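This document starts with one chain, in the form predicted on its own, laid out as structure tokens.
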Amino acid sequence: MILSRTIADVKQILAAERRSGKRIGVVPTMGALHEGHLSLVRVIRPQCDHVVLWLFLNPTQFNSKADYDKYPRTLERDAALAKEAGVDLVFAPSVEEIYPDGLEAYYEKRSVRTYAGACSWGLCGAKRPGHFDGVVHIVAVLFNILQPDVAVFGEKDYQQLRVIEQLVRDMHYHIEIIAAPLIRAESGIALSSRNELLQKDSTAPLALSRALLSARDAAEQGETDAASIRELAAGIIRTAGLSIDYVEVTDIHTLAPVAEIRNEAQLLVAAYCGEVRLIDNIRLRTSGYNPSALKTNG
């Protein structure tokens, strides 16, 4: 496996796996890599030939400076799982390589920047203004640099996956976005970098997986009302101690908010544990569901 720092070098390196016909994989990551991270090498590895870990904390997607100080930063960790994983190339720039003209020219609209689209507008993109901005952007970059055939992206981060493939779409990228499945501890939690902020002895953070679970059971066995499925939700969450952020049943697709549950619906949530906020998502199927009567995206 090959660590590379600079755009110079990972070019030159891709240039000639290309030159081999060989098809490129990335997976986008912003480090303290865990166990989902590394099923998303294993889903991607058998779509390509060689897979890239891009592996970059980027400020511009955060909206505190005090929460991209505290994210965990475990390069040297990192490329040890990377390696262990099948990664072929680990591309960890630094901020500057990114941004050449600093962070400033990015936040006063000096540099060019890519913008979010709709599917940005509800959920995280409400609560954290900007946010899905410095995402896209930096993925935009990211394609731009490495020109890969296909990339992942896990469904833990629901929102940001759409997010992505409207990107993809709208600017007429010539790469497959491969969707992988949200990854669960067996305690239910979601797997995040986030939970190594929590402390260890803490149960609440759990709540938020029965309250999905719970809320899945309900539309299975009849449920239809997205306002009752919230509240149900909501209590389970709120009972625990978690500081809700929000609770909010939608469209699979553009994430736009639904009244009755039809087929199927996504329910996704956002709450605080002390100062760490989680995310966490659930696919909602009616007892009636039937996959002929969905709606194809796009």
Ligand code: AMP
The other form holds:
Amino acid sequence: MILSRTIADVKQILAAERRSGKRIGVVPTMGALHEGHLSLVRVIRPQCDHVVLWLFLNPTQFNSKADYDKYPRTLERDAALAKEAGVDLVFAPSVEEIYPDGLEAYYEKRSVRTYAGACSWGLCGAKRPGHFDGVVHIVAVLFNILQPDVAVFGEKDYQQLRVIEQLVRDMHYHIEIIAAPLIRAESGIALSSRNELLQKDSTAPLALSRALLSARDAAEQGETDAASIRELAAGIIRTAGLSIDYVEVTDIHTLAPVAEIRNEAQLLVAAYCGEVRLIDNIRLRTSGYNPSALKTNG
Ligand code: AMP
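Please give the corresponding structure for the form predicted in complex with adenosine monophosphate (AMP), as opposed to the form predicted on its own shown earlier.
Shown next: the complete complex, the earlier chain at its head.
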């Protein structure tokens, strides 16, 4: 496995791979790798010949400097895990390599930027201004440098996945986007690099997945009212002492809020456990929605 820090090196390596007919796949990450990230490698490995793991803690997608500063940085360990998982190339550029005119040029809008579309307006996008603009910008830069055939994104960041799909559609990138399932620990908590920042013995964060599972059960048992589902989930999260950022039931594609669950919807939550912001989501499927019955009843 090669570890590269410069755009020039990576372009050269990938040009040679492409010339020999290899299909290139990319796994974009911010590092501090865990099983969730490694599952993305396993998902994309059979879909391509050369796997690139992008390891870049992108400052422009953090809307709080404190959050950026305390984000775990574990490059050596990450490279070892990537090698073990069968990655061919780790690309870990410096901030200067990616933003040659400096971050001020980005923030002051002197450099060219890409903006996220409508999928980014609600949920995390509404709570973290600029976050998804930073995400689509860096992913566009990444796609331009690597020119991959395929890229994988985790459903752990469900809104991000939809935002990236819109980026690819609107910018006409010839890149296949694969959605990888969300990986949970045995306790139910969604694996996340931010879990490192949680107090080890605290059970409060487990309330998020508990709330989602209860909501999923309620939908399966016929609850179609989104407000009731939201209240059920929010109650469990609040009782555990977490501070809710949002609890929303949305259309699975557009992420627009829905009032009634028609066959399926996505439940997305964000909550603070102390200073640490956690997100989670689950698919809701309801057996209770029956439009023909509604019609017959007038
Ligand atoms: P991050 O390093 O947090 O930016 O995540 C990089 C990629 O890994 C994103 O596509 C995430 O959705 C994905 N990812 C992170 N945690 C998980 C998880 N628990 N299950 C599945 N994918 C994940």
